[in-house]
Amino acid sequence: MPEMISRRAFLKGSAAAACTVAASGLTAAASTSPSGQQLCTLLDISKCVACEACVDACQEVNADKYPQPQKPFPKMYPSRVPVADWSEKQDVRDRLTPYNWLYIQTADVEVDGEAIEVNIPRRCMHCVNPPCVKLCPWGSARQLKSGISVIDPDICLGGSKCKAVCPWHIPERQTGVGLYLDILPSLAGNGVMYKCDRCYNRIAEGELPACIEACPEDVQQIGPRDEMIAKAHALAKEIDGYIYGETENGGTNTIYVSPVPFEAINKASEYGKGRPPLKQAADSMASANNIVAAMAIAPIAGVAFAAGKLFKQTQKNA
């Protein structure tokens, strides 16, 4: 069984959960941890030997969830629209696709002279405050209160801004399933989007994600985020490692402990589409959210105008 935070804990504050979503699926609030915090995976990818064990139970759990594409795909207008279509590509496994929601990258990285290699499982972060929720334009994504980011397959229309906004482009889309085809299909929409759901519904069962039960080598935790980061530190200091999803992106979680500098693996690794690097990530929401303050100051600015323009009235009249 992998090392984890209290299972017995964890499991128990499932339960309730578990409830809730045999009643109303994926509405669930879906499993916090028992303090009430987002679940928080931890990865020690020292630990990682790339059996891909955890891909093929990925596969095998979420297999229900993948899309079964309408063909011939609706003709889209204007032609630039581009048809994504793995439907026939099912089995690309080094990359993420809408039938592979977790690959494992693996970098040759020189440190010291002394070559390691390094095995890095990589899907959804589940960013805090994910900007492909937040940002979605049609409420089709969502988080759960335990953290975990969700895109409902019935809601979404696949305009992929999801992937646009994220830091790491994770979702990945699927042309000729979906509303979009029971709406205007040719004029709006192209499908929908799919990435990795941390098997929420496993998780609101009491059961483990399929990745972190399957992995023979105990390579992830999950657990409250506060203990997972505290641990993460204790790791890294242990093994005079790296952090990584701590605060990127304003804070993810999914935390990675690797003993080879974050810089170094992106050096020796092959990125491009489907293969996101683990690049420095400022807080997407930031910038709009550190605003909003101003918007409380606006109706005071507003009135306090209005006032200053009586103000001068009555001087002008005395």
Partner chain sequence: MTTAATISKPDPGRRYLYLFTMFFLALSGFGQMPIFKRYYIADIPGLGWLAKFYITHYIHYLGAIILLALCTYYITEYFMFNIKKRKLTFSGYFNTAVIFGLIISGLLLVIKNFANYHYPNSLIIFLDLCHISLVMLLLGYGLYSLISKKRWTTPR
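Having seen the form predicted in complex with the partner chain, could you now give me the structure of the form predicted on its own?
Below you will find a single chain and nothing else.
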């Protein structure tokens, strides 16, 4: 597939941009494309056969990032803060969980009297201007230069602001892990939030995200956002298809191309907790209220982030 970006070639010319975000402790895919743009994935869902090779690869590669909760969990005050424990349900694959960052959404769609099955790999959309990052009060959600949004498990208190402001409500909480256990075990956010981090550590080494590498059907491509959008439009024209992610929430770094309308997929799919819709999403960070909130939060989040990292480092050195 000459147009497919190969395992190490997609970061060729930009390896020098890969670096370590020392402040966060994350081995960062600070890498951008050679043009300096954010990296974007393009998914041709007409090719997806729901084999779940991507799901298997994601779980295998990211297993060491998954939570290992301490039990019994501290009693929370107020009691309205719910316990979220997936540690005994790690085999769940039909929705997003702290142990399953990617799942296949399937819909049987009827278009012009023809029944069509479509399969959509679902995970974090990695927004161009992510509200989860801009509105996190503790600075634990961060956007790397590659455009990848990540949640630092060392700093996250599990307050789920990221989930609340995400148009797709992607992040999921696991109780019994994280900073809250050390500082306010009965009063803080009750865990850590988890989601797809686009295999940022693999990208930093010039490798593909695990789901792309493992896919036998070449469903995904990754590269500079403008290039992926141009390819999405060419593909949509070729198959008389539809595009999702180019403008949703002001634009995302996950672009889907479908042979059927996304409105039809939405109507035919099962949605709920851990199963995000493919709905139209206005640019949440264009809201005046969110702009003001982000400006107010930024300095507080910076201080909280630095304090949290210092606390964790002190613990490790003790």
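Everything quoted here is computed from the prediction, not taken from an experiment. Residue numbers count along the first chain shown, from 1.
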Assigning each C-alpha to the rigid part whose superposition suits it better, are I212 and K309 members of one part between the two forms?
-> no
